[in-house]
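Have a look below at one chain only, the form predicted alone, in structure tokens format.
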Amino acid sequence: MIDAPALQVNDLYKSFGDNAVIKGVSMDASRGDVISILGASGSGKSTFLRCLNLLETPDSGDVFLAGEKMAMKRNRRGHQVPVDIRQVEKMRSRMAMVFQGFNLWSHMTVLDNVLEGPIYVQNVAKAEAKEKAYAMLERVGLSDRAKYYPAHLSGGQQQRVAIARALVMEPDVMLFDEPTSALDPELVGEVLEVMSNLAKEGRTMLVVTHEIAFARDVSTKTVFLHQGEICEEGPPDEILKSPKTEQLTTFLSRLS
């Protein structure tokens, strides 16, 4: 499907026990879109991202990546499960995720952390994978730290390694789950600069964030989640400067 959105989400639901966390969220991302997802703690933002690549399994709803549907079925208990774990692995590599807590392997060097995916998921030859890994580290300004271990890096450097690890998979879509919230304030800028450069390259990105300046200046679209539902969405200038709902108005006032 040549004209299919890079990512399409239809009517996604997710509950944990009796707690309904995502309540019928639908979202489309065209190629090159940067969608900032805002919302208070507990609004379902991170759960939504995790449902897209099946780190959490949605209760219902459809996810399409470049027109390919994530194939799901009901098991004997009536729970939704993947039809083919190989498809899940393939789609995860095409929809790379950058986590709040970096999630680097502490016993492995920076280079080996970045090499893991291409070698063991995509079966890329080691020499080619190494060349790609160094190229991605260069792009995030850390090629000189390739032989370091994560413990010897700042939080901002660790997050840039995590971005390089995602980039080396050559994903169609990049998912960022509050990528700066675990960082000291003075380190936030270096990570946001890398993300801004990715946006300029035309990367398709979904970014859960509290960084309003990033949402305003870099995003092509901003979505505000409230209690598991999309409360407002639209161009950043429009909804951040003139919110239409009390919920978004209150949320923005708390950040100012």
Given for the second form:
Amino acid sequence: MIDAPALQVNDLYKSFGDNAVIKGVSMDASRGDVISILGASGSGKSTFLRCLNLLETPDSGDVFLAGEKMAMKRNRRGHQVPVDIRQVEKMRSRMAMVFQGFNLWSHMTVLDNVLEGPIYVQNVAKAEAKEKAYAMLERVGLSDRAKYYPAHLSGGQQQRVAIARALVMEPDVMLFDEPTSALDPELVGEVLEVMSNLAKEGRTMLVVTHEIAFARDVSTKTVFLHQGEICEEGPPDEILKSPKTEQLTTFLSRLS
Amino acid sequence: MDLIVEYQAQLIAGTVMTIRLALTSLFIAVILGLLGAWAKLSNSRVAGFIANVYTTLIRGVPDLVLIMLVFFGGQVTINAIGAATGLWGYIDISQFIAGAGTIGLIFGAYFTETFRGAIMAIPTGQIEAGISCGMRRSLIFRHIIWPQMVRFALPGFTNNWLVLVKTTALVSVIGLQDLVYNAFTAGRSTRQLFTFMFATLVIYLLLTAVSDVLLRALERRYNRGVVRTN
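What I would like now is the form predicted in complex with its partner chain, since the data block earlier showed the form predicted alone; can you produce it?
Every component of the complex follows; first up is the chain already shown.
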């Protein structure tokens, strides 16, 4: 199992009512892969990401994290449900997520936001957790803001705190759900810079994004989703420079 | 003034009764309110339906009618059930229990709406952030939902509490010797009703003023991290 991919997704399906959003998506991420997931709005890319940590429950399909399968069963109505919620919680803590809207806990200071996971989910001793938290804040360049509340920070700073909050869990995989889409243009750079540094360190990352430059320069693999299916995938410089499908060509021409 | 001093024991006893009654009612109301909010927000249709019937019924009927219904009707009903089933003998509902129970029941309906609104005001993203870092439901409730719910609920809570304190005056109709009852009795027997009602007014104002100060302090505590944009 040592060689198991960091994250493996087999044939994932998800629909909301009659609306099929994900129609059989499979994906492998080896350790150190940075996979950028592109697609027009409504292509299902965020839903796909949210199915991985069960913020949305997929209709079918398997998710493996470092070879460990997220065990699911069917309830009486035929819906998928976790076999063991504790296992799911454990696996979630190893797949930290960064959201479009930051989602920092507004009643906690920056430091407490970062401390919450280590202390209450991973049961790390307070002193040790504090040391780690400060180290992570240092990494995202915000250790001087530890005692601030989220509302006193800019969007870019909030998102960097959210990245520190994810990072401090020492996750196997980091999931980024359009991390720069809610930011003012001048704040996008600081967040992308932090993310590039993480990529250079060899972190395994799945990044749903609209930032073509980030996909091209940072990711090791690009996946283009169209109407819930993988339309095209491959090394970013190949598929972004010479897209084979009409859909990706259209998508790229709209962005530039 | 001499009269007030002469009757101070009754007035103090009445005030203590009013405070005890208000706090007991509040306790019942908060528990019913939390249950009601939970029921209304849960996926269970049955729970939601029961909670809706409860709040609709209570909020549509005058408090005085409910108090008399519970005090007179409740006692008859409980004893009728006891007699029919033979499970218990004659039970005498004390005025305090009837009063606190009814006021708790009434304000539970108002607190249900206050708490429901407060929970709905918490951004779902913050709960999702908790879920996605592996927090258990109980931890999410204690660390993310509860502190913010309190913050969003406090203004409505303060309002409900002040109305509740005043509503306790209604229990004098079932003979509970609260502040109003004692002041009214003293006023009638001395033929100085105005003096005693004025004293009552001052005492109620003091009670609500003290509540206001305490609740404001609580609001400050729970408002940490909130930026007011004026």
